[in-house]
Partner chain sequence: MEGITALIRLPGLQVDWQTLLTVNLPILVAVIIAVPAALVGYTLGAEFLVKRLPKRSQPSVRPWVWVGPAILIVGLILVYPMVGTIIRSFFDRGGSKFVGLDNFVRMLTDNGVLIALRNNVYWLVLYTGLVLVFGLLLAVLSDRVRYEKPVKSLIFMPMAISFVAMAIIWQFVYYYKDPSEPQTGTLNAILVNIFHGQPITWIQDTRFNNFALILIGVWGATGFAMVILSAALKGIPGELLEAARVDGATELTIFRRIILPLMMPTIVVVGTTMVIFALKAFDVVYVMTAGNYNTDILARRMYSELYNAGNNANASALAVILLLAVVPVLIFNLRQFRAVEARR
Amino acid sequence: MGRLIRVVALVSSAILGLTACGASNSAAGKIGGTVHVLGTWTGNEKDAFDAVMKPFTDQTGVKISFEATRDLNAILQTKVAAGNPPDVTGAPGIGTLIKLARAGKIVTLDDKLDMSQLNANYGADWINLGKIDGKLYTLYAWAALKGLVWYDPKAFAAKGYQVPKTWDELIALQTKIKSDGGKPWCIALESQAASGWPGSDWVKEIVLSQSGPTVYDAWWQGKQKWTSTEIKQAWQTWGQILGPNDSNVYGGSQYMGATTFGDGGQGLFASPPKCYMFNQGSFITSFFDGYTPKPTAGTDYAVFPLPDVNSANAGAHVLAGDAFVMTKDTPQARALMKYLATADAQDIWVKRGGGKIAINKQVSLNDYPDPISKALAQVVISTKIGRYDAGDLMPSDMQAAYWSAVLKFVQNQSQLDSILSDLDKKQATAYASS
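Could you give me the structure of that single chain in the form predicted on its own?
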């Protein structure tokens, strides 16, 4: 599977190249008609996507028909099997993507996009990440940084807590918070059919930082067993964060399983705080914006990267991205894909916040709307070991089993050996057709 898709090897200024903003217009002229888009966005994220789409509709006359689902892989495959695929789809899991691409159900982009312009505006790693069997199928538009710990600086100051710089300091901080009668963490795992994925982020972030990129790559490629020392150690390390019987987490396993991931940060802003820290990706600020009252970046919340578990892998960060595939070749779909690659399109979401980091090099660092989002873009630029989200690179059956294992683990950490053994069994079959 490793030859099918080359994961990001190093994220640096050469990849994102956030420089002075340059105009990059979408296809000119009126086309008309409608483009059906299948994706996962709801709420504030959907509002932001709508804002990105408005200039496209104004310029081309193409209307957007958007369908939201958290079970994108299953819905897409059902639509394809019925002969009624959407025109453009938020990229499915790699297993589903490979299967559909090899069946000729996804449109290649090499002759649909202006590749010379794409090569000029994109880092090579972000282009190569979208290739299967040497052909371009996926276009990445925005990146998100994972492994970020959000906190209320006022709550920290009131207790005299300091932002931890090392993993040992993080563990000491959570011990101190607990001894003071507080709960160190809020964790929210509910996401409909994708429930469990926020916990999977914890594990993959720990794997990369603790055991390094070689183990990480072998793991998502299906070459490293879940029961191996390194992967088991990552789960155990997350267990130290959760605490015995999830005692470090507000509400324990019941709250984690019942709370939608976007609401997970609510406890930070309660009085007194229900928790003091919340690990989630850069996109979570779009959900913060929907809280009542709306918290203010820099005043009500701040952020620090999850400290290195192992200093030998300093500066390791997991990345994710918003990507698109064309599942029906129409003039409207081609125009939309060309538009999404432009700095103009990507800059709209960047300016709105929500933790989105543009991939087009022409988007200016100065367009990030607040010090936090600008700082996050700089973290991506300075990443020494960058890897794409391992769960998203696994076959969809493996990914689903991974998410389910997270839910089982938080219910009963003592079952880890059997949980990992079951994941090994799934691994033996999930990669067979990849």
Contents of the next structure:
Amino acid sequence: MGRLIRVVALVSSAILGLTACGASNSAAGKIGGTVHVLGTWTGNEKDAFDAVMKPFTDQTGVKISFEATRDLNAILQTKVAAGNPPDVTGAPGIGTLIKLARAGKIVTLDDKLDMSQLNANYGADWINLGKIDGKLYTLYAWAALKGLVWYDPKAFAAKGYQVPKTWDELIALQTKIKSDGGKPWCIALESQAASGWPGSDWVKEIVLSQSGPTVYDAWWQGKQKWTSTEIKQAWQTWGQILGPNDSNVYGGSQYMGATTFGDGGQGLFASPPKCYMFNQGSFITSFFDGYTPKPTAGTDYAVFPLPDVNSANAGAHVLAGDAFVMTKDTPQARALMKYLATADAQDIWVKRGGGKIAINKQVSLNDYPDPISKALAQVVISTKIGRYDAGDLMPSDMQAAYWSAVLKFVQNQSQLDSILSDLDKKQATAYASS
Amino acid sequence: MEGITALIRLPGLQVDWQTLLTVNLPILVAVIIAVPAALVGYTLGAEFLVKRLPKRSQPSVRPWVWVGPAILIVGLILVYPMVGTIIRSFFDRGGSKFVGLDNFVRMLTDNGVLIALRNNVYWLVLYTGLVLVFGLLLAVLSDRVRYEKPVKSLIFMPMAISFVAMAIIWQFVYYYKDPSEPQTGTLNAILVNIFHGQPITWIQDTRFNNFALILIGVWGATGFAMVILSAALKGIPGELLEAARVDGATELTIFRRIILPLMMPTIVVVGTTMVIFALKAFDVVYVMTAGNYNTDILARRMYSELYNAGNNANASALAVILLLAVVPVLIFNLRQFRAVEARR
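Okay, that's the form predicted on its own, but what's the structure of the form predicted in complex with its partner chain?
Following is the full complex, with the preceding chain placed first.
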């Protein structure tokens, strides 16, 4: 019964929220029709999306016709080229979206959304992230925080390890773990066509924290060479984490290459632990939930942000999130975009867990389902230097080359120079507009 | 209360009948009625016109009238894009500036493309060879047992599975875990428990991974080769084999001197078909490694040039290279196919 009341409260608040911002084009609120959505979500993520969409459909009468693909860039480009784009697309990266926006294939939002309301609810960083060439095209409905180190507090306590506050402490801790006969890290890189991306997260987190946002921006924009001192230094710093011949990592390069990223955390919960630390984004908790036995947030796992490599860039964090764009201008698509920006929509996502953090400031910190996700939301709010995932901002072939480079690097770190000069060659062609 | 609503709404089975049963009526009518009607109308009308021609020229006109629509469609969806691709391969990314052979030079000096070319040769030789050997062996051996049908059905079954699903199945076979843990992948479990070896990362280890991938393809295509070769085998007259046996030939001699030569045209057709399959191979590599760890092949590289990089110039050049490799095989295949038909 209590649940029912909550659902009713939620739905009615969604209705109120919607009529408040959508009253101008539909007095009755019922638009009807269908909106075609293209996205990458399956399983839990699809269930969460459905849950978010339900109040929207109930209120507006707009049905959601959803199509999922793991190869979103290819499918989206093909659909657009064929003149049959979806109405709304939720893309995990914006490389392709930038191309489409410049070709005039996606719809600007400045003139479709209530910008004063959006400015009030969204941090300026998140609105700027959605701009391409000065115009607002993409909207983020939730954020994931990257650069988080997951650990088992019981295992740390048993060995007397302390959570490191600085980069030096982190390096000292991994030396101590090794001298105790343990492995400091678990790293898992397998992700089918996207294999290597978890390693690329390491490198981009180090670049941002080590060399700062100016270098980071120039780098993803293709203006900073991969062979430059700053980027090379970031790879070498990651090499220190990996250790000579990946000796700091459980199972070495073979395990890293063969293990699916979602399974990478299993080693933390083994007894004795196979490794003590695991760096992944906030979304990884939804994979932890699938482990047997299921670890409990707080008691079986806790998290600390990767310490600042350079204190000058303290509070720098890499963020990510699905970018929603309107690929076709229909009343239903407009209504959906408006709805996605509301606190009501984001509240549903946040409450379902999975490491999603609301961007709309109206979402209460008390809505996060467990202490860990609440703590992560606080990290996001207090972020001083927030940058979107650099790989997702690069053109998709640059990103793919970056992922492959990670796989080559962990196999043989001494190849770094040739790997980076190959990436420079790719950079020279990838940014040229077609 | 909750139970009843759950029963009515069947949460797991929320079928959206409205979307499912929505049909675009004009298109449906067009496909079911208009297309056949147009075809019948065309044939009857054309035949009516041909009949008006002088008797002498009728035989030379009629075939063209009949084959015309097919040529038109093939021209539209095969020849036109092919010519377009060839033209595009001589232009830059934007498609506006003629660059001669630059795209080909760039592609053929790219280390990744060279690895892909090498791997295509692996696929060409090993995939084709193994499919033929296994197909022939299975066709000949299963011909001699009572339980031929179930055996053949089992071996043919992988043909019914999509390449992507096949790759997923084989991920379990090749699964790797650290040597300190029990191996759950089929191959590594055998390797460790029976042969007391070290587990191998079959998909990542560059010594084995290409062969591991090719084996998946072989598993998928052997059934196809077996069925066709088996049909050819059954076509060999029994008296011929009996006469040889009466003359005292051993079974091996019969196979080498009678069965193999008589089946040769079919073997060649199956072989060339496999060569074309090998050149077109894409799905297995795309799903298993995405071309990483030195397993790339031309078709996958072409895909990534087109969809990841949006580079029409590079993609067209690779398409033309593949086309040049396939055409001779295609012509040979057609000639052989005709030879087989002629012998019937």
